[in-house]
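Listed next as structure tokens is one chain, alone, in the form predicted on its own.
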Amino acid sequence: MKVYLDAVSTTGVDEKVLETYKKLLDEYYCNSDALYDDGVAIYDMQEKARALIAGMLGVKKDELIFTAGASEANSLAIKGLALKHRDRKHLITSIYEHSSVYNSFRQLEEDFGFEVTYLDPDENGQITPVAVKEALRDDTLLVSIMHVNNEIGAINDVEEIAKIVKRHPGTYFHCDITQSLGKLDIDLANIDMASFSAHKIHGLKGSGALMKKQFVELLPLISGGQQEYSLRGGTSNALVNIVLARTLRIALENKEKYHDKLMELHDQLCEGLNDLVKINYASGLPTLINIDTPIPSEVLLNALNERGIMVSSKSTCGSRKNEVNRTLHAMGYDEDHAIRVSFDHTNTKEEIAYFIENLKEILDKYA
């Protein structure tokens, strides 16, 4: 038997968002900026996309950007704006934000001469409001704070954050919505720029967007043609785009539709969890659960992987590197013994329990 429980890194494609993209891919290949008629069908169904995935979000359609994912998304934000604004040369972020975000900052900070804040999290493991509120410096240009935290599942009151930032002049607010997104009402009304990916939520990898309010100026980070409103070059990959549109759709579709499911399962995991380990955090995102073992996480990461359980000890993209995690070290968990357990709609009861009884096994084998 094999239980998939590290859905924060990714997820399986949604079959009907599969579907989808293998039948555009029979028929449209051209490029979606030829002149022709093939080129201009695929133009007119990706700007379709764009309208219908910025109504979903409730914002502009030319304030959608697509991208390969967060992570190119988090980089042409932050790293668009501060370059394209030198003037202001302060920045505000959290010490516990996905690397795509920390490591644009610190770019920012040793290559370009921009001074960086980066704020702890509180005992409850939340980035507040007054925290964000006391760091704010007349020459404030940017503060991106994410809305739930990829480790531990912490979930930042980022529309509170979002109006301090904005009675605050000339300074701008991004966010990272990509662990919330279907997941999670959020209101994008004060939020200038926020970013996401599809593979989160049961779409392709490689696909992503950048929501940019109008009023926002960035530099682009690949110089190119005329894509996506001059602040991307390069041929659109216009059927991911496309997908995209359905990808979002059903996540919030489902979000309604499977609440009570991954709620129980939520309590079946913390019940299973609380006989055997030390839970470090379980308060936040419901599909999101951090523990702590009395073995080394490795030792469990391999002894459970034999049993055909996947699970985490910490965010995939910094996984394969032998580096402080910031998140479990600000919040002052052992990060040796940390495990991270997340899942979906996807999961089942008898996965949980099958996670359960295997995991007392080996902790009664090693412990």
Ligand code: PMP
Given for the second form:
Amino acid sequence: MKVYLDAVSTTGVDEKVLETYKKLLDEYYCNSDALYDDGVAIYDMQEKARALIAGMLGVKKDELIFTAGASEANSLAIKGLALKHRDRKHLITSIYEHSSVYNSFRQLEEDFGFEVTYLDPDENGQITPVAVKEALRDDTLLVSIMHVNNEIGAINDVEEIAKIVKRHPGTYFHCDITQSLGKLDIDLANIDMASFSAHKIHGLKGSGALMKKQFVELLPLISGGQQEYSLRGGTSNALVNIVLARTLRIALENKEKYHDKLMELHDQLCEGLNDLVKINYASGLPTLINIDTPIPSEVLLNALNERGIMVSSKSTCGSRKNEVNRTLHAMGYDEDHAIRVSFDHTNTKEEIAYFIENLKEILDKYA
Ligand code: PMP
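Having seen the form predicted on its own, I'd like the form predicted in complex with this ligand now, please.
So here's everything in the complex, that chain up top.
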């Protein structure tokens, strides 16, 4: 039996998304900027997809920039904004952002002379609106705080943070919504920029977007043609962009459809885990639980892997690096014993039971 419990890292492609993509691939391969009929047809479909996605997010069509995922969207939002507005030197983010956000800030700090305030999560794992308010300065250009943390699942009140930033002249608010899109509702009214990725919601890898309000000016990071409002040069990955609309529609439909099932899986998982391990964090996103195991996480991961069970000890983007894990460190959790278990609607009760059963056997053997 193979059991995948790492949905936070990535998800399988929804079969309807795959079907649409294959159909498009069979039919179209020309450049979406070509002026013959097929080129125009793809271009029109891409623009329709852009309008549909914008509509689902409650923003305008030309406020959506297709990217190759959330890392690119985060980089464009943060570095693109800072490099366009170099007169304001102060930036605010949190210590537990995804590496694409954190390293963008580090680069701005180390290579471009910006001053960055890194906020710590409070004892509930959250970056509070009060902490943001207190960190704001007259010369603050940007605040970037993620909606849901990808290692512990903590949910931040980013709508409230956005309101605070909105009242502060000359300061923009960016939010990484990669882990909340299709899972939690969010009102983007006061959010100036938001990044997300398709592969976290059963879409294709290398696909995502940056929502950027019309008044926000960015410096393009990829110079090139007129694609994506001249903010991202390069031949459009038009077919992938087209299926992103279908991906998001399905994810939003599934959010309601599978709500009860996900809560049941959450309860089953928590009940099983409570008897075996210490829970580090389970009060955020219901589909993500961070635990502290009595044996080193590496030993446990390997033992689970041998039994066909896939989980992670930390963010996959940092899994091959030997750096301190910023989230676990900030929360005071033992990095060498932490495991992240995450699931989605494609998982079953039988799979959760199999995981718990095997976890028990492994702990009995090694602990
Ligand atoms: N932000 C968060 C919160 C994430 O979890 C991830 C994926 N690990 C990313 C950004 C990066 O997404 P992508 O893989 O599409 O670049």
